[in-house]
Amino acid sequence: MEQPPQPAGSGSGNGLRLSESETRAQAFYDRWIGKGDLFSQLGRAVFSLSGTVYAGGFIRAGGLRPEDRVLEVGSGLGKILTASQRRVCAKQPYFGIDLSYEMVRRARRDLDPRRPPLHFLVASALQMPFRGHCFDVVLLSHVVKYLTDPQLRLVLAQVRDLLGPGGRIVLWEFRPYPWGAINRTILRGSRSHKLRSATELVSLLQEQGYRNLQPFSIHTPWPPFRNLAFSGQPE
């Protein structure tokens, strides 16, 4: 398997053509994470904890091995990748893409030069900056709610094309509550688009050619606590 190529412009994000919803999400996270006030500090603390909280579930669900090449779509501060790489004693480079310049800047700042390469790039999930079967595992952590149905289909199709033989997709997202008011609050608070049921998510995954879909449990220690989580493989 060839090493994933470095995108043009070294992942600077220059020239990104973003949808309206992506532009809104990018501006929200850049403002939130980039400031020095208490709210931004709290946000950075929550995202920093994500490596500890989610890495174990990701490693188990993805069956991560030292030789796997890994991509996270919506990698944020990069803590899930950093923790996973350390725990599995990875021998291959890991890649993360995110819309937020501030997220990527801070993720790059915290890199440990003693470990295998970790590359964080400003890029859109709708315009993946990679080609070919160049990854073994792709993670989407709390990305699905930001995508319309056509956008999610496009992202899942691109992920399918990036996965090599035996490749695995792992994703989780907030599970909708029975009460619409709570769901609307979550969507407004995160500047996102839609919370999907397990049935909707499985249907979209199957439609895009994923099989062996396995639900698994992953817990968020901050509100909202409910999550949907699946792993699977492209046909």
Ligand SMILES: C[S@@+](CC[C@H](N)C(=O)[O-])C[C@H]1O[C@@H](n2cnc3c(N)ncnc32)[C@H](O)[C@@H]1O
Contents of the next structure:
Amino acid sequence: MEQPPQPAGSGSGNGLRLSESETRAQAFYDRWIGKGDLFSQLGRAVFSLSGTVYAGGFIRAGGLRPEDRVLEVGSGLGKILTASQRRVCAKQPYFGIDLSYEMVRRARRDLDPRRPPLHFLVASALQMPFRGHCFDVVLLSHVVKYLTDPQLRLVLAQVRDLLGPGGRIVLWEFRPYPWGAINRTILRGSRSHKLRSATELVSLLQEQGYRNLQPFSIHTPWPPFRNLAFSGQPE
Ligand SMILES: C[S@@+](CC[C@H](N)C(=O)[O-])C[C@H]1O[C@@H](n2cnc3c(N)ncnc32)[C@H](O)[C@@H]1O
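Requested next: the structure of the form predicted in complex with the ligand (the form predicted alone having been shown above).
Let us now look at the entire complex, which starts with that chain.
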């Protein structure tokens, strides 16, 4: 078994060179999650519920075992990782990376020192701060819509290299509605880039060498409700 992952950078986020779309997403989440107004409180409440809403689906789809080394890309407030780690009685440290300083600051602040280590780093999915086959399961929850096609290809390729054979990727994202106006509202509201169909997602995953792709169902209890979700393995 390989060593637990070691971040290649400082993890502080200093010196990150972000694309224009990443800078936009970072500014959006830092402003939204960091303020004290009602809208920000609502945002924090929604992302705080992610553990309750999604951890069960993640554990099942990823076949999570206590000895698995787990990474979430775009980990937000980190609640999916925290809840999953607790529910599977994890024996390995978990890692989350996110562009947003506010998300990471709050995720770190809520850590329970009595639990196995959980590390939250300010980092970009496009410049993963890890090297080698150092994870068994990687999760992308509602982050795919922030990536252009070339960016998503790069992220999927990096995740494949971090996983190695036998590893599992789990991802879900909002499913596009048949009405363009609703999709545009979702993208505008979240400052994101693109909602993809199942066919588009599957072909991007296959192109980057993922096989055994399994669709599964995972629901979001608030708008826009509908998700596309897949697990898969690097060949
Ligand atoms: C909708 S939130 C989802 C948070 C968490 N995964 C959850 O389901 O609760 C999307 C998160 O992805 C992060 N993000 C977007 N683009 C990213 C990128 N290129 N690299 C790292 N994080 C990114 C955002 O900062 C934000 O925290």
